Structures are given as C-alpha cells and as structure tokens.
Amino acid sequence: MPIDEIEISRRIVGRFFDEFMDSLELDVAIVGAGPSGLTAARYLADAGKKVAVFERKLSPGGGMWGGGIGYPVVIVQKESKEILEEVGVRLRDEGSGYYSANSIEAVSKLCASAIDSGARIFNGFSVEDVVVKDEKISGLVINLSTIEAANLHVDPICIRAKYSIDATGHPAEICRVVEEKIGRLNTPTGRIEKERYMHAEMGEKMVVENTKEVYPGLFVTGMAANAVFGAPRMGPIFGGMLLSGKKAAEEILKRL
C-alpha cells in the first residue's frame, strides 16, 4: 500500500489526543513512573479504576534502569517478590531471602503490566502545581517537559483527579509544591523532613510505613515517602518500592 506522511501524522496526532482527552479526568493522577508508581498504577487499574501516570522523562522506570553501579541488577526480599512475579519478572533466589531481578526486565514488565491493566503513561510531561477546591487536593497542573526545560514562559493546563500520588522519588516534587504554596503536610513538623543518609533495612521498613495521604487528596509512595518523613534511602534493593506502591493503591481504594 501506498505510505503518505500526512496520514502517519494524523493518526499519530489523533491517537494522542484521543486518549489524552479521555484523561483529563482520573480516579488517581500519578506523578512519576518509577516502580512504586507504575506498581500503584497496576493496582489501582486493575480494580477498575482510572489511572493516569505523568513522567517527566521520556523513559518511565525511575531509578530502577541502572540497577546497581550502573549494573542492571536489582534485589528484592522475599515479602516483596510476589509483586514481580505477578508481571512475569524472572527472579533468581540468591539466598537468605533476597532475590534478584534483571533492572530492565523488570521495569519492562512493569510498564507493560500497568498499559495491560488499563493505566496510561503519558511521558514527556511535568506537574508544576496542583489544584486544590474545599481544602483537597483535586487535580494537577501540568506542562511539558519541553517547555520547562526551554524555561519558556506558557501557561499550563489541568488534570481533574480524585487523588493524586505523588512517585517522584528523592526530590518529592509534588510535596514540595505543597510544602510552599499550601504550607503544612501531614508530617511532625508540617514540612518536608529531608531524606537522610543510607540504611537499607530502616529504608525498606519505612519507606512502607511512610506511604500515606500527606494532605488532602495526595498520598506519597517511593522514596519520596522517605523524603518527606525524613527516613533513610536503601540504594538498589526495590522491594520497599514494590509494597509502597501496592499499599498507596489499597489505601486510596478504601476511598473511592
């Protein structure tokens, strides 16, 4: 058959917009697609509900592509495992329960799960404020990469969400808007703790126990649980990543 350039373009173009357009309002609005991200995604997708995940990047999969050093190896304890395999992850055992994953499979399988389930991923796009009616949280402010990075003066538009998460990992970008346009979050202190310095089994415990609503209508997950609680990182061992995300996604469907 004949190839016409317009046409590739119109069906590019129009594929686009057809599922954006579908996407301007959510049951959950996900910033950052890192593995707590995606994971809350494939969960909350698949009990129906309609889920949205914005990266900033072109490749979705946070800190999990590398691995270790660069070396694309991941490991996962054993309470956590379950989570991969459900995606087709192949785990080898390495004893004394950890298990380790290939960086790439895993974070293919996760992406590939999340579209699987009825999540979408919109890549390329930032979150630079949130929306907030009656003291909650409804919705988020977003842009493209793009343009941020070209430090372009253009207005941005609005996602309508009935709870947003916030999976931006180390810098928590989402609470830090709250932090400074709002004031207080749902910490000791009311502010951003800080993430502090490297224990990987006190990060692994607490980077679950830190995945709550922080205000209104936004739950944090990830490392930017950590951020925000002030609790340790854990470097590249993802299995507290893998159950934040699941718990955020059981939390926020207690709710809807």
Ligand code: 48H
The other form holds:
Amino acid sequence: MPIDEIEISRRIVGRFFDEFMDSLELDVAIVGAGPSGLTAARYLADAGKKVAVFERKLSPGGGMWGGGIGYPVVIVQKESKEILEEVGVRLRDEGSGYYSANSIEAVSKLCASAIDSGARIFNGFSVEDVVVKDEKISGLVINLSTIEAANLHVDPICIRAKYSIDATGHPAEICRVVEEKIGRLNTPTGRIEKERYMHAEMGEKMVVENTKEVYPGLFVTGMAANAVFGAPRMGPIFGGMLLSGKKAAEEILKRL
Ligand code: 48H
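The structure above corresponds to the form predicted on its own; please give the structure of the form predicted in complex with this ligand next.
Let's see the whole complex now, leading with the same chain.
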C-alpha cells in the first residue's frame, strides 16, 4: 500500500478525538495512573462503568516502576496478592506472607488490564482544578501537561463525572485544590493532615481505612489517602495501594 504522511496524521487525530469526545462525560474520572488509580479503574470498568484516568506523565504507573530504591521489585502481602494474580502478574513466594513481583511486569499488566476492561488512560493530561455544582464535585478541569510544563497561560477545558478519585499519590493534588478553594474536607480538622513517618504495618492498614469520600463527589485513594488523613508511609510494599484502589471502586459502585 502507498503510505502518506497526512493520512497517518488524519488517523491519529481522528482516533484520539473520537475517544476523547466520548470521555467528556464519565461515571468516574480518576486523577493519576499509579497502582491505586489503575486498580480502581479496572474494577470500575469491569463493572461496566465509563471510566477515564488522567495522567500527567507520558508513562502511566506512578511510583511503581522503580520498585524499592530503583530495583524493579515490589513486595505485596498475602491479603492483596490476588489483585496482582487476577491480572496475570507472576509472584514469588518469599515466605512469612510476603510475595515479590517484578515491578515492570506489575505496572504493565495493571495498565493493560485496566484498558482491556474498558477504562481509558489519557496520558499527558494534568488535572488542575475541580468543577463544583450544588456543593458537589461534578467534574475536573484538565489541561495538557505540555502547556503546564511550558508555563503557558492557556485556559483549560472540563470533563463531567458522577464521581472523581484523587489518586495523585504523595502530593494529594486534588484534595489540596479542595482544601485551598473550598476549605473543607471530610477529615478531623477539615484540612489536609499531612503524611507521617515510615511505619509499614500502620501505613498499609490505614491506607485502606482512609480510602473514602473526602468531599461530596470526590474519593481519595492510595498514598494520597494517607497524606490527607495524616497516616504513615509504608515504603515499597504495594499491597495497600492495590487494596485501596479496589476499595475506592467498591465504595463508588455502591453509590452509582
Ligand atoms: C494528572 C497527576 C496529577 C495531576 C499527580 O504516586 P503514585 O504511584 O500513586 P499511588 O497512590 O497509586 O501509589 C503510591 C506509590 O507509588 C508510592 O509512592 C508509595 C507506596 N510510597 C510509599 C513511601 O513510603 O514513599 O501515582 C500518582 C500518579 C503519578 O503518575 C503522577 O504523575 C500522577 O498521579 N499525578 N496526574 N494530574 N494533577 N498529580
């Protein structure tokens, strides 16, 4: 067949905009494609919900790629291992309830399975604000990460979602926007409590407990949940991120 540059461009732009137009109104919008966001996306999409994940970077996966200290190995505990097994990640039994996985395999399969389930991942998009209607978060304000990186003064566009999830990891960026602009979160002080020191066992337990609706229409999951509720970090054990993503999906499914 003859190959034409403009026909290639036409098909790229055409396909992207078909998918993007179809994602302007969602059941659930997820900010951040780390392990918690990708897990939530898969469970929600498996349940037939219309889900999109907006990820600032080009590569989804968040902090999981680098495993511990850059060695591409992550640890999960037995309570969470089935979430990786469901997507075909091969685990090595390390004894005493610990399992190891290759982090590159884990990220790739979490991404692939979320997409196979029907979730869309829009990479290179940064969420900079929320849309609030009747005291409920009803959507997200998004911009291209390239515009954000170039610090250009370009207005963003919006998407509508019945529920949104802050899965932005340590910075808890969406909850921070709510704290700054609305000044009221569903935390003991109504503010962000700040992430605490390392305590893997507490951190893992609390990240699941802290996965909840923090403002009407907005859930928080993963490391952002511990940052918002003032709980410890846990280092390179990732079971809590997976369990938290699953819980966020289950809680939202009860309401949809
Ligand atoms: C679009 C955004 C925005 C934005 C951020 O950090 P993550 O991997 O998040 P989690 O919570 O799924 O996993 C946390 C884990 O990786 C980790 O850091 C652990 C376990 N730490 C323990 C410890 O002790 O340190 O992914 C968040 C993703 C990233 O890819 C960001 O680029 C993205 O969210 N993101 N995307 N718009 N405003 N903010």
